[in-house]
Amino acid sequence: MKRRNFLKACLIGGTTIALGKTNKGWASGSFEGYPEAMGVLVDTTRCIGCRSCEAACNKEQKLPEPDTSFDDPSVFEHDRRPTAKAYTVVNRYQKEQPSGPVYRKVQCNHCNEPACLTSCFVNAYTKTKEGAVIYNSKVCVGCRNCMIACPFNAPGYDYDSATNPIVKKCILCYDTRLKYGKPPACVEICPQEALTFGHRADLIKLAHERIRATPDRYVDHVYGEKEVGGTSWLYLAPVGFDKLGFDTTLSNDPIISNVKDFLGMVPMVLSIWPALFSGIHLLCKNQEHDGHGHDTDSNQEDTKP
């Protein structure tokens, strides 16, 4: 049975890649988004850098205590990025300005057409109808293509086990909240209402209404509305987004649009090896499980809708 699974993994993976696509990644030309997708609007003019969102995320996702307390402002002395132990972080910008600093929450932005999903040759990622990009550690082979592909540098890698690689990132609290219609824990805890949860389409309207109502408060742009095909996390800001650490050079096209022509020309010989690698990994993982009862549980696995 294990040998059959191995051959099946090789066949499916090889066929899929040889055809030049993963099962979800090639539709960018006619992609029209997810009508039911939810999202979060971040109004950086309201954030005070309390880091309540970080603490709520850690608690909800059962992450370890941070190396630096959530009450310690020294973390703002340098930019941070999400890691396997902190799915979201808050950074401080514009601290020398008379109007005061601007705080920006960072996490996976849950792209409409995720580069992590497209780059994953074992389909460890799923884009749910609710808009969340979730991850299945049971099929991950630890290649970290997703980390390279992500335009927002969001996925973190758990280095605790070399034989059981796990990529970790924000999943919009999919397992415990989003699929039940509840807002993510970070949104619910925010004391400043800097985070607004709702349907992505409604949030875009709300963002533009705020800009129209108070044009002196915001720059006339909603980050995430169009970048890389749009994201579920949207941002309003009082200054140019480039001053808040956002990548303002990103195209409005999904990442896959930039590489699909190239991938379509990749010779089969270069496409087969990932499938073989995938099959070998799955075979070894199954043998390890049968022989030693290895526990592969994680907070993010088996989260397919």
Contents of the next structure:
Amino acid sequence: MKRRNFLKACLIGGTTIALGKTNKGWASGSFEGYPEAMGVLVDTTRCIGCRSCEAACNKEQKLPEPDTSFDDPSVFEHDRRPTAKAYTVVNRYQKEQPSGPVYRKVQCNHCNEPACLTSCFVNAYTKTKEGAVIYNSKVCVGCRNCMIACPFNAPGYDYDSATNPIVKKCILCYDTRLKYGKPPACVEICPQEALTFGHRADLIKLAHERIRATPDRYVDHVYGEKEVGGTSWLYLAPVGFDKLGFDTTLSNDPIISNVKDFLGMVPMVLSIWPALFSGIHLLCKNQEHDGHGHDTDSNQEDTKP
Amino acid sequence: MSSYKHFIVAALSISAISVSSPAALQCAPVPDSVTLNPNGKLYSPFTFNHAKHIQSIKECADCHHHTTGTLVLAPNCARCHQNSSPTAVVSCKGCHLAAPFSPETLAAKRADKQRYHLDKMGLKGAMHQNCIGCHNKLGNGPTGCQDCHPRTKEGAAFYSTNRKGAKPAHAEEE
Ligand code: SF4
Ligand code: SF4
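Could I see the form predicted in complex with the partner chain next, after the form predicted on its own?
Everything in the complex follows now, all chains and molecules, and the chain you saw is the first one.
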């Protein structure tokens, strides 16, 4: 929540002053996702923490070698989050329970109404009709608004690439697989079929059917069905989702509702961005403070690294 | 073990099967061992000791669901199948598809509005869950990946087990 408040303060502050309210007609929660959108149902009761999915992702996305091997269980000692070098990670919870630990695979959840997309000034993100949220590194300016906006902490930032610093995250294997109707690499390799690939709408039915058929096995909730307007990745769990590191405080309204005021100006910013940015830069560099419009400008400046 | 007659030749095609004893003509032989993962890239093929499992488990249906042997008792299956006779299909592969998420499979599922078993597991998932699940439950079978099938060189590279500083969980010398 803090992150989003920060985002709101930074963005709306500057942009509503500049452009006023928009009438683009984003109604909160009105978008149910693309009807043909695909998704993945993660059944945490099936996952054995083998991390094959991490290894498969690493190869498929041509990510750098990991620090330790993909069968090194010591990584489970700390909670991890996705990074620019690992688009997905598996964490372990409930280790002290007699019923055994529960493993949870984490990656970009591919929101129906992605906060990363709406927070991006240069339209680097796209929600494809297949359900994937992809990004275009060529237009990304590295401002990292998306990292602040994402309710799931999904995007990572590649600090190593000095010339082309880029935000990176799971893209549901869009280029190599999803586009052709094929399941992502992690799903294909999973030995336990903890990951089920299919149409998002079907997966929701499937998830509820699993709960109905084996009510002792699951808590009665499908995480991602409604959260932040719904996500393409859905989760089933044997215990409360809060015990597995899920943010259970997220509302069912998309993050977009919180920031919609500034959305309408995105295309405009796209066209005026270079001028705007160099202007701010000059202002900050050459002028002492106290100038008129300082607030607006410094707010804008805050959104840059 | 009264239901060997239900083991039909065609159905027994999990993979390469080594047969040790001939059986009656119209019946399929019960294999003593089965080679699983015959075309494995990351993990080598391995021999599943069927005979040993028959000895220790006794009930074919524990693994083969309602395909053979005793009637199903699992409440969810029994709702429809309590009076079903064993089906002709015996091998895992006979029902569980090798590519459960292929575009073709998903399209077929969508097209068939009457389909009941929508959530049927794929072959790999079914076998692993069956094996590992039972081994966990009985506490006397292997549960680690390489306890059953050793990795190939390619597999070791895939999991980055050979790199410097890497700490493989199941120390595996290759
Ligand atoms: S999980 Fe985060 S990065 Fe992924 S689509 Fe949603 S907001 Fe964007
Ligand atoms: S490959 Fe499947 S079982 Fe293994 S850690 Fe990933 S989700 Fe869990």
